[in-house]
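Only one chain is shown below, in structure tokens, and it's the form predicted alone.
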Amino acid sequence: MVRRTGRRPGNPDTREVILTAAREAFAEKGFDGASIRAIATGAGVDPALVHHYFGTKDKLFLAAMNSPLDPLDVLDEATAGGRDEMGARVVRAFLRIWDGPRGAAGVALLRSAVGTEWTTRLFREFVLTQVLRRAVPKLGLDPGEGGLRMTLAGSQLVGLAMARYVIKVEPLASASPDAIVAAMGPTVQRYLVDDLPGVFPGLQPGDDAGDH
């Protein structure tokens, strides 16, 4: 637990704490329940502090998962040529960042996501708020089935990143990213916006789902 002894100006070791008690709060609250005020009060700090040091309650909770990527970034370049080929985008994208420099940054996101009921719980508000929220309007998904879509494709690529960077299956660990994107594009895709008969009432093959 964070010793709390009244408001701690800015030092090397202000971060982390504050990261700590936002860990705390977040897996405890979800992200709707706990604010920037509160998480400075664990913190010992001014809220002025936090805002300081990460900016928004977005980016602290980022910053507290460790995350290494803002799935805002993803999101801009899937919708970046519309609807057509948008889940190859999205698989390039991801293997993008997972192939750079913070790939390892998420191998031990996802280590730690099943590690313990309390980080389980972390990395499920994580789904939720950061990617599912943001997600469905902004690939302009209909709402009553862009949960399940969005979960769909990112089963997909929780598995690719699983087999690809933590287990290091062969030969899809040394696949080449345009061969993975050939692959598994298609797939994404059909998740996302194609059509998908029998998994929503009433969608029929041709029908659009944004008049649902």
Contents of the next structure:
Number of protein chains: 2
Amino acid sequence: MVRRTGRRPGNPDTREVILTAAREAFAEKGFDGASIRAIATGAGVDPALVHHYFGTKDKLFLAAMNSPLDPLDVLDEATAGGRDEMGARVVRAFLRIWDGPRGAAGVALLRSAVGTEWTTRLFREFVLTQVLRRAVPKLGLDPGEGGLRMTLAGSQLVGLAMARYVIKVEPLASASPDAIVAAMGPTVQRYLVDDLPGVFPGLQPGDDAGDH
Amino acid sequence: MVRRTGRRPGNPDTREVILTAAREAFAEKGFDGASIRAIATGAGVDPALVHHYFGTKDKLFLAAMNSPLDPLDVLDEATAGGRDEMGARVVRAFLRIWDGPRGAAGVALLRSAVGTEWTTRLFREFVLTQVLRRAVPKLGLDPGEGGLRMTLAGSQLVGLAMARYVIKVEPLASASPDAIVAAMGPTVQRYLVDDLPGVFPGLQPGDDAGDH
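Next block: the form predicted together with a further copy of the same chain, after the form predicted alone:
Whole complex next, starting from this chain.
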């Protein structure tokens, strides 16, 4: 089972009813459009109870997704030592979570992400609001470049999770964390931090190619 | 619908019966253990009919997976110009397929790859026998390094497919192919061709760190 941090779980039925209402609201209206008040109404409970059980709307969304972690915690660790070697620290933190007891929840999250159109939409909203939106300022990325840099890095990490933990293809599935950090750290570093010639010129607003 | 190359489809019922028997055999016995003869017996047809409809066992497996392409065709294109810029050519060929009419079949293949344990096992067998085993010699990779190099590159490509075509997360989902090739070409080049310090030393048998 996933260990939850913070509050006591409370009545499990009430929790589940709120989480079900939250999943429906987030998938239908998006994170910003789904209010705690509307979710509480959908669950037939008082909004104060939603706050009591889950705290912020961010934390409610993480719980609704059964997320094995708050992505911001990984970023805290990754940014603790500045921008040098940030890529290696991101990959190492990612591996520590997925190789550990929370990895099973990560696999379940990825499976649900590709399960149906409905769960895919929910996962996309999760990535946009819980990862990208919060991470770009945290990592100190240029706002015009941060989204693409983050999704490039994210594509490598999702691919690592797919190959190593879902499909379990050898020899990557049993390669040592050190070897994977040595291989993928520079990739993530380059996507997040380094100059990327040929990538951003075509994406500048006002550029002739900017309407794609 | 996926356009199939080569032979006429024949009786669609017979084709489907053979493909169902093939999926079961490949998932249960693996590619090497599943004989055309046993698949024909499972389907209640003559082995000559399996050969007539599908040609080789490789092509039968590709058809059973509803693969949008033969991975070797991508590799032919990628290796046509030698090892320089091979990474960029791999990414460009990959994008051309997924951005084109066969992309929908690719998404379906990825969805099935993570759907159930059974389909995941089938997909893993597909990757091992139809991609890795055939590609390592074709790309001229060192046999001791080729498997990990290929799975590293594959993890980036699977992650690209997940982010751009399944989850469709922006801005990667609508980034231009040129920008993606500029970003990911050097990644794939490095995984496939360049020296990877810290990756292979730790994997040598007999090395002191080899027991990790």
